[in-house]
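Below sits a lone chain in structure tokens, taken as the form predicted on its own.
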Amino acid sequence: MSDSLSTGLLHTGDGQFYKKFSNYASVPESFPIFLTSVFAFDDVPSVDAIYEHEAEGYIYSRIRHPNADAAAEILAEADGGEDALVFSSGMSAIIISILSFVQAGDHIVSSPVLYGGVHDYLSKELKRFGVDVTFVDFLRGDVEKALRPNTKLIYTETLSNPLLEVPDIRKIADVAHRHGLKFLIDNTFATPVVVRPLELGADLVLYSATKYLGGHSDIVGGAVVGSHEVIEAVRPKLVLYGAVPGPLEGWLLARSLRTLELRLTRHSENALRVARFLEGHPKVEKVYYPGLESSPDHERAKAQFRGGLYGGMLSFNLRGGEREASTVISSLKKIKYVPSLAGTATTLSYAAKTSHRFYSPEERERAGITMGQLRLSIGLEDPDDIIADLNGALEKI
């Protein structure tokens, strides 16, 4: 691990990339794009030598590929894990992880409040391969009490969306260890520059790489982050399952994670500010953002996250229902209203009709989820700018 993550992140993913240029008076300065779907070989014994461990080198694409495993690399540096893979997409991470500790007549215990596609497949798909899940309010219930003698994991975000409410990390990692269950969790709101979860005892730290690790708007894609054991427990379903991302991603994602501290930074500092002014607007009911001293979350957010930094995504519920959700978005200048989040912009999404449109009613108020309730992704403009669109919005209803 380097001394500074804004130094482990510039300077890790093209090892043993330059190994090839040892003899050379001078070498590229940006890692290349590997787009080739093969690689050739000399003779059959070379092939064995990869299969088997005894050489480095690439056989197909879809296994494994340079871009890839530099932007792994990079990665694993940033949350200090010992490896990492990368996905496809964020959703291919996150299935294919639980799959890899799971299967048919087993456990699962979750949070409720989940990016809604997770919250399906926990909740529907599972139980198609006879998978069971509980869901348990970690802020609020007994996670032990829910677990089962068939109880194989746990799952969690380290800022739920779109509440960014803020569990103990520690104290579920305890739970799950104690018990000899594998602990998940998805740390995309947050990022390693905002937390950790491996230091506070999470086994596995999954990611959509779609949002901030990406955080240009221009790729899809996942990443797990872990020990070499429990990564290697992944790597074969990520191979069987065909979710390795193409060489051009995996370049994106490697050079977005280059300035991934100094763009959370900004993220967490403008989001902090637009959170007190919402907080104080007469037409905003309730602001959710653990950076806020006035938050529930907020004791436990500061005693886990780094550099007092929260992220850059916050919720506010509207002083009504969707008739002003509507009016404050067609009404928003610069700020655009998009299904997704964490680009160099900010922008606004609706989560009743968005990411958690397939929530029924019933399960939208238990995890307090309102018609009236948007949700920010900040971004890294002025923050005075940001803070006098959403003033001009906030006038016409």
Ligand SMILES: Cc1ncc(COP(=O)(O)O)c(C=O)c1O
The other form holds:
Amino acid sequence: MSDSLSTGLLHTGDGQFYKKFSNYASVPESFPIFLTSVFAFDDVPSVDAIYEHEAEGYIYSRIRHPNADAAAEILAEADGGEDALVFSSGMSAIIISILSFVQAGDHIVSSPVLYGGVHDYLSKELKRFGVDVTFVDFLRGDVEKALRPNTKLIYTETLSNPLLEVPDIRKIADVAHRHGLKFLIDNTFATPVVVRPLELGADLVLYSATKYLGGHSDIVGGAVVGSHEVIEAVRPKLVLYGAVPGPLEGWLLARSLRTLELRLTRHSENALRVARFLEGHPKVEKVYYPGLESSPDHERAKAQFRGGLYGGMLSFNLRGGEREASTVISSLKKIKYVPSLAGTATTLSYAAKTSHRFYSPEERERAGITMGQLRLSIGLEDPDDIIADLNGALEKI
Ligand SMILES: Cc1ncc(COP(=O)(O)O)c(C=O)c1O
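For comparison with the form predicted on its own, kindly provide the form predicted together with the named molecule.
To see the whole picture, the full complex is given below, headed by that same chain.
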């Protein structure tokens, strides 16, 4: 007797699709998208074996799923880490990682120039949970002096947003480890193509995968890379808070990671060309790009960064303020005003009005963020065309 139509519709092909490939002479060249929230089992011991780490397999996609794992595996390799995790956003990656190492009564030391959302989290939100944060200028201040008996971690960025400052990663790692602390570093702007912080002593490298790792302005995601031990300290919190990316985002991230080195090399080469152009322009007061020999960060960057690449991000101060910045933004023809970064095309952002909008005026001043300051995410175009567009807009001031 055949099944009813509804039962047939529901059960035909049950679990056979991927099993088929084990008998075929070919497998899909592109890793498939596993658009499933859960996995099916024939018996109880099969699930037990996965929970008990006696067998490999998937149970429920919030716990882990193949497309998240595929992206994590590529990223761990790129960063020289033992393992990685991918998240639904950069913020969830950062917050869940921090929460994995602190609890009420603990203390964090952080640099003050950070992506605005993270600065908000550290300076305001964490207070609600009884965690104190001290902000220290990692270049001009003394990190060690800011430590307290209850300090649990040190936090900074490899290339700060938006001023592209470069900390001495090894020095901070040494301080952290002398005091038994974890050192977490956001490598979003640089990526492992430019610097691999684990090799310099960081414990956990964090990413907004929305930026270069994704690289095409089409996903929101996050990631962290570290040793097995550190990743296993974070994984339970990722599962608990449920910040897993969907299978499509995982797939897109894995796809994009394949071209990361190619993209970052071109982003970096173009950015150096544009930085040199802006440095010589009479309407520009100052350029922030560690690839410039004139940058106070150049020697530190050169000593730590890989292969003479300094990334695709740069900022510059116009001679002027908000009016001049607005004129440049509305006079650009190809370069769009986009409050994010790291897509394939060159875009421009205005930190004081977007990413750092919620810094108080004093915090902005302390961080060196001004109303005449613009941030460029240099794309993959012919650099002469980027320069021509910028030159035309600067002439309108
Ligand atoms: C350096 C840096 N870290 C973290 C984030 C947060 O990432 P997401 O927007 O993916 O949550 C951003 C976002 O702009 C960023 O620039």
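Residue numbers count along the first chain shown, from 1. Definition used throughout: the rigid core is the maximal C-alpha set that superposes within 1.5 Å between two forms. The model shown is predicted, which means the values in this text are computed figures rather than measured ones.
Superposed on the core, the two forms barely differ at Ile378: its CA moves less than 2 Å between the two forms.
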